[in-house]
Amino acid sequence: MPAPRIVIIGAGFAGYNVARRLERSLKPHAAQIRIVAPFGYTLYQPLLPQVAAGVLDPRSIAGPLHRLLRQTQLIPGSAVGVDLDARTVEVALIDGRTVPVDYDRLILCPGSVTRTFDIPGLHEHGHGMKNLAEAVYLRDHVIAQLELASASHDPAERAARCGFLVVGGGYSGVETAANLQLLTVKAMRRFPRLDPALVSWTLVDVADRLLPELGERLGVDTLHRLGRRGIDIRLGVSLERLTADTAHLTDGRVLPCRTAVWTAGVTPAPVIATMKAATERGRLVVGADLRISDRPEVFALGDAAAVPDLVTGGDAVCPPTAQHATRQAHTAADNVISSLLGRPTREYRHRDLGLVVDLGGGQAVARPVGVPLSGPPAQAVTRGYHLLTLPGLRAKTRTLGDWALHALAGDDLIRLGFLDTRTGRLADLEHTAGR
């Protein structure tokens, strides 16, 4: 009998989980494993902003999949389609041309984008926090921000391109914010033709509390740390309009501003509705075992997927967070190979180990376990949790020096310029123009 092909789509939390599980459960050449992804790396998107902030480099939160999976096939692409009645993928190489991939089993996981809205302006000069070119380039705009306004003679000009907005009191709004304001602050003994003052930092979110899965007292906590660092917090509002030099929040407030951020929220990669399978708010129904109803050889797990949760009657579905995404990706890759066998699957239930936000300059807000810390502490937490989830031990090292190599010597304020010849919109950097 041939060796059963199991495809994984997406090489995220869950994706490259899934594969390492399999590889480590399944005996060589047991099963042909392909994972399809645009790029050689499994990315650690909880430090981004750190990645934006220029405290890490990006290779250290990029896992190499070529050194991290040994029996696993890299299909250097994306998928673009899903034939569930033929078991055939559709997808786009990074050469250009579009290829099938059959399978016996398949495991989707392909992640999330960036949700938008129809807000005027925001496809055209809004920006993302969501993948590594995203980071790179924010940083690089951020930067490059300060040089033209020191270089400028025009008030105006230089309000604007001072003013930086962050949409979205999450947690990648809240530690983008955070740590790039920090970066901005620091900057300023580098341009002493910028008065530090003309620098602004304005956070908002619609919703009436700051990181409301942190509880009431962290949120607080939070919102006071940011507050006497000079980030402008303003709840209950969000983003009306946005030019190339103003951003106009619904409020009425106009801000001068040539740097607008938008992590308000995400959903599922496009390939999912492609499929024809049940769908909650635009990701795929699943039963406990992580299946497709009445596909028992598909499997989706992560932000794509609407997943019971158990542990709180099933009613809801798990957030899309990384905690949830490798916590699945064990469950999937065990019921997978249960399947295989004829054995029955298990279902995915878990136990909440807590929460972590990374503030910047030693601040950081926790509740490990459901106990909430503030400051040093929580920080001390936030990093040793980042450590230990970090995929492999090179990126672990990496990110270790860069923390301390920071600390030591602090930021050089060098701006890559690979990407200057891209716009920066959201569907440039994350792939979705067309789509």
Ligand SMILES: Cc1cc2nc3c(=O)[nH]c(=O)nc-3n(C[C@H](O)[C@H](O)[C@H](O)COP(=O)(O)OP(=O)(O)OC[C@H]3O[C@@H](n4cnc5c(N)ncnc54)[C@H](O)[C@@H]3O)c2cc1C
The other form holds:
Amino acid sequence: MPAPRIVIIGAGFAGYNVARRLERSLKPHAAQIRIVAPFGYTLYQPLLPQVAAGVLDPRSIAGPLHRLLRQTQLIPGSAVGVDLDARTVEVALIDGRTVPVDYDRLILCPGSVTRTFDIPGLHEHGHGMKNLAEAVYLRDHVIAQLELASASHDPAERAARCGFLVVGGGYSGVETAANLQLLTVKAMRRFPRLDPALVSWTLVDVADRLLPELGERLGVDTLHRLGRRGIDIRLGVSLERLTADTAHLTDGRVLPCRTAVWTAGVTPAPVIATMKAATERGRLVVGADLRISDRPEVFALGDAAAVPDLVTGGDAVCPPTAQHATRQAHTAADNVISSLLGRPTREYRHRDLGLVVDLGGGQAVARPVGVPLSGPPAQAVTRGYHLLTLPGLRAKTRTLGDWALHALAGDDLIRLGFLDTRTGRLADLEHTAGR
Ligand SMILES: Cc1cc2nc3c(=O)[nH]c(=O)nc-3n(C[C@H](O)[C@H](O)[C@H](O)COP(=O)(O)OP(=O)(O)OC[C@H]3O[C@@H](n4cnc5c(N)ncnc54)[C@H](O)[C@@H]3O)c2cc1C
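Would you mind giving the form predicted in complex with the ligand, to go alongside the form predicted on its own above?
All chains and molecules follow, beginning with the one already shown.
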């Protein structure tokens, strides 16, 4: 019997952990495992804001696939279509060629991209915080604004370059605003020509509280902590229109602003929409054993799949979090093996362990196993959690070293300039294969 061909699409939390579990559970050569991934790393997204803020080096949160996966073949490219009847994935390789990849078992884990709305100017002027390119771009962009403001004699230009807006009060938006605001405040020492009072940060969300996942008390705590730092937080407010140098809010305010970061939600990777399969809010509908209906050989999980949340019950589906993607990966790998051996599959069931949110500067809020924490204890739990869950020893060691170096020596404020020729729009930097 030829070894079954297992193909995984995407090497994020879900895809990487499926491959790793398969490698550990299967004897060498018992199956041919292949992973389609556009980059050579698995990205630890929760620490992206710290890359943007210069606390961490980009490589510290990128787990090297060639080192971490020893028996899995990397197909460097992106899935642009799936023929479920022919059991073939169409892959656009990174050199532009398109090749078919056949499978006996397919595991779909392409994650999500930033969800946007038809807000005038958002696509032209908004930035995202979903991948390494966006984090590195944003860091360069923010430092460039301070450099240009310092070099300008025009008060209006200086105000717009020092005005920063983040849309979205979930963990991604809060961490981005908190960490980047600290960067700009501390950077003022290097820009003596700029009045520190010019730097303004605004965080808006249509909801009536921050970080709803953490409960009301920690949401209010975060609001006060960030407010004391000088971040203007507006709840029940969103973005109405964006131009190159202004942000128009739904409460009527017009902010001078050349940096707007959009973190208001995610939507599944575009390749999912190319498939002839049922979706719920764009996520692939799967059963509790992570298989899509009528296709027992196809599994889907992570942000791209609407996985029933059996712990919450009812019609609830698991929220798009790294915690669920990682746990689902274990179930998916076990069920792939069971399906190959003709054994029954098991259902995915996981009780949420809580969330950690790093606000930078020694501050954090967290709710591990339901216990609300803030301040230094939350910071210790947050950093300990990240060190435990970062992929591989190199990433953990690098991250620990970066934290120590940053605490001792501060920010180097280096603007790399690699992305100067790109506009840094969401459409430029996010992964849109299959669209
Ligand atoms: C700033 C930020 C902070 C976050 N903080 C937390 C947190 O504190 N706790 C938490 O639980 N979650 C957090 N999350 C959410 C978490 O990162 C996601 O839920 C998680 O990454 C989902 O895992 P995934 O494997 O489904 O997708 P991803 O990790 O996004 O991986 C998908 C991979 O597939 C690749 N891909 C996309 N399309 C294709 C294609 N067509 N072909 C091949 N490959 C493709 C992508 O490039 C990517 O590498 C955060 C997210 C962000 C952006």
